[in-house]
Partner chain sequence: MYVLRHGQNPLYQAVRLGLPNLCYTCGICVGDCPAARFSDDFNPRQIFLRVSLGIADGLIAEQSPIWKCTTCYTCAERCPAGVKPVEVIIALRNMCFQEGIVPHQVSKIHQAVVTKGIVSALTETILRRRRELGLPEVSEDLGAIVKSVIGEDG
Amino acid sequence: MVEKRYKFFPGCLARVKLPHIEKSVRTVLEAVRVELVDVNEFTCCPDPVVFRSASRLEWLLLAGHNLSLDGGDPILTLCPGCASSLAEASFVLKNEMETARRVTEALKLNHEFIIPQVSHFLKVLAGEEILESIKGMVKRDLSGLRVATHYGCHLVRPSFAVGFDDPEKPKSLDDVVAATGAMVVEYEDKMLCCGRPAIDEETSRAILEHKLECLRDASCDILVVACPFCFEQFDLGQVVLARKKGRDYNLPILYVSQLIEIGMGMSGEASWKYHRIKPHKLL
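May I have this chain by itself in the form predicted in complex with its partner chain?
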């Protein structure tokens, strides 16, 4: 049996808005025997969209703080934004001597502090051994369920820093969904961003609307995501589109761990009350 130890980095959005998703990710990782260590002092990663927009140095300082906590165990994140921000900051700290000196001095760190590996939990789940153990634990027949997957951006990009899967044609999420026995359906513009990080609301909504149109054409039952921001954009975003534009897509969104819980026959349903669009088809 696989046993691995990681420092768990839940990130902001799950902690402060979507705790049911944090619970689901922890449950699934425990089920596949991945040991998680909690670190109280983990702050915002910092967020690669807004906080990084403020100051490059502040971004590196806060990332440096999080990277330096609690020894050298690798970090496993719930959110691709955290993995991407921390991995890119690691890349800078490893390659820009002068910047690294400033950051380590400001943080009063040893210049040679060990920068831990950072990955999103999907990387662990999509590894061969754990994929097999997921298959072995599936109790429920999901073969009739048509599932579309949305990878989002930061899970695989920037590839030079994240180094996971293929930045253009990734397969990890599809592999994990397929391991539950559900049917993965393709759709147009699968790799297009969900739109959430655009600060300009109109742009954000226009991208979301296009994604939902493509998903409707694919007649899928649910959409599976691996990012809490994408989750919110698709789930809450549908309510906003219905209100503002009278569009009703009614597409339930599941976090990838929630689908695994359902496949394993665990009580994933309890958390559906926190979803705007309820996954009725699965009930």
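Show the form predicted alone, please, because up to now only the form predicted in complex with its partner chain has appeared in this conversation.
The text that comes after this line covers the one chain and nothing more.
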């Protein structure tokens, strides 16, 4: 029996470049009885940083289109950037009446504009009932696995719009990892950006290298993320660092739903072909 229903917003990166992440998210949500409704009319969120900086109104128009699609179901995303952008646009449209009027007129809606709730899928997983469901479905002993977590920049920010976890000391990702039985490992600069948003490539690589050094010092077996962009930065980024600087960290990166799959006894081995750094300890 379905417990919850959401309109599914897959975003651009995962669907095009990282299909195994979308598949993993769908598998886990189905297991905990969350139904995803596909909406073909969804467009880019759009980007919560660059696009909004270029034109706030056009950002709101694109986000408003996604929010205005008919139907009362809330929206669930697998990308924190998408969740952040849509949630902040929702906040603006609910609190700035003149802006909302201009957006509504520009969209030429033929139905009532009911602004839905927007959540990253981690917010759903970290809910008390589903967290308990995950614990009850774990079949594989992961107690010896040392897991570090990376929250990224957008998952819990802006806090006034996202309304999820503590923006300074979040724990939702750690809670979900702990529900699988794995050991959550703390490390220096845990809340630092992965470096992906940096326009300068050298700066991006320097931030990534620093994060990986901190993770190596903490003797982590794997790093778990909840963002497709962070996944690509850490996974592909390690290959780039090895080629350009001779740094070989060999740290497997898992999207959080993949770790849950493993804990539930769903091997997900078909997805490892998309990983540059293979999680040998879990194979």
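Throughout, rigid core stands for the largest set of C-alpha atoms superposing within 1.5 Å between the two forms. Since the structure is predicted, the reported quantities are computational estimates derived from the model, not experimental observations. Positions refer to the first chain, counted from 1.
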Core-aligned C-alpha movement of Asn110 between these two forms reaching 2 Å: yes
